[in-house]
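Here's a solo chain for you in structure tokens, the form predicted alone.
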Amino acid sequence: MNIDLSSKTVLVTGGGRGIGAAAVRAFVEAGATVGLHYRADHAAASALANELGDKVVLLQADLAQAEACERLWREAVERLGHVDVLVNNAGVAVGSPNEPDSQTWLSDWERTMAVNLTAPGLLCRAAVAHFKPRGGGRIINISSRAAFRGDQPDYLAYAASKGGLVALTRSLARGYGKDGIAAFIVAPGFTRTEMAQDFIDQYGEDYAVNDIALSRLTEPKDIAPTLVFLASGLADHATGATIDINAGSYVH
């Protein structure tokens, strides 16, 4: 099936690397114009934008700051003209053992929640306000298998934030479906990204491979086609659903 998104504009947060970069590439290949958000790595984001051409618009923001989230949405609408699809992909996974002092643990918790849950909440809120007068739109929130099966003790905040993202997405789907707004959850398992490298370094790649049903770790390119499909409108009656992409390591 060839999906044509040539009439669509998409905002992808965390689009400079990993799952986000694979998503940006896949959306452009399907014809979409993409707002590529990045936080700090301008070189990587710029290199990808230069490779893909004038279908990509670079947008910088630190999503740990609420005002930056709101500015990002305004700039995306201004520079793209409008937004049809929001992909909340940006996230952090901060390892925070229980041993540090309470202030360190709380700081790690608050940063994780700010980026992984508050920022998507603010962007979803802005997207709904933008979508409603336009007759609808689509929101794709990248959660994690950790939202459903939990995570290592060092990553309590990560799992909790991704669980909150699931509840947020389901609420959006239930609340705004009649406004033409569909919302989906994509829940990857362990995926070979730069963000996952700390985990690999700590626990070893064999730990991750032995936890899945397939013979290799999931790559960002294994996730991107599902995002294109969800953005196309062909799956709108699955609004509120979770799509598990975790190589059979957790099925719920």
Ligand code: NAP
Contents of the next structure:
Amino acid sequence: MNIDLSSKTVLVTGGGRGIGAAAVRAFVEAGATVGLHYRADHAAASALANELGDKVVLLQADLAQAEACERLWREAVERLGHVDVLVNNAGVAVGSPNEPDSQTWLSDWERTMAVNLTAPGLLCRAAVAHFKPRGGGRIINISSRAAFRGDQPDYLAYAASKGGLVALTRSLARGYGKDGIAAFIVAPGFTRTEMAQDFIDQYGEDYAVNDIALSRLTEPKDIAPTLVFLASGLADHATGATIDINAGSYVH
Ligand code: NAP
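Right, the form predicted alone is done; let's see the coordinates for the form predicted in complex with this ligand.
Everything in the complex follows now, all chains and molecules, and the chain you saw is the first one.
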């Protein structure tokens, strides 16, 4: 089965590196025009955009700010003409020891929620308003294994934000299916990116491999093809579903 997205436009948040960069690459390979959003790493984002050519439009925004989320959506629509698929991929994992400094804990919690949950919520809201008069669209929200399995005590906010993203996505799927809108959750497990590097440095790669059923760690390229498939429309009757991509570390 050949997936051809040449008539589609896709906005990928956090598209300059890690899972997002692999997604941008895969969408362009499938023919899509892609809005590649980044926050700070202009060098990585523009290098990828230059490599992939005129199918990629660069968009910058700090998604910790609500107004920046709204501006990002407006700019994506202006620059791409319209958006068919929104991929909420940008995210932060802030380690926050549960110690008495409640001010630090609270600001870590708020930053995590702003980027991982409020920003996707705002972008989904804007996407729904854009999709409805167009007869539909697709949303793919990148959650985490942590939403289902839980996370370490230092990452309570991360797990809670990703659990919230699951509930948000399921609500969108149930609420807007008759408007032609499909919404999916992709829940990666441990994936070799900068986000995972601290853990690898601290505990070693063997520790991470021992936790999974497969014999090598998941790479961003192991996640991207599923995103292309979900974006294609071939999976719309799975709307609301979660696709686990965690190398068998957590099966439910
Ligand atoms: P990563 O390599 O750390 O990349 C994070 C991305 O998010 C970057 O593109 C970054 O943009 C963007 N970002 C961070 N803070 C932002 C902000 N305030 N505003 C806008 N963009 C921001 O992470 P990754 O591993 O590829 O993770 C991608 C998604 O997968 C995340 O949602 C993550 O929670 C999820 N996930 C990852 C793993 C894993 O093991 N790696 C497991 C489960 C789920 P800049 O580079 O421009 O700052």
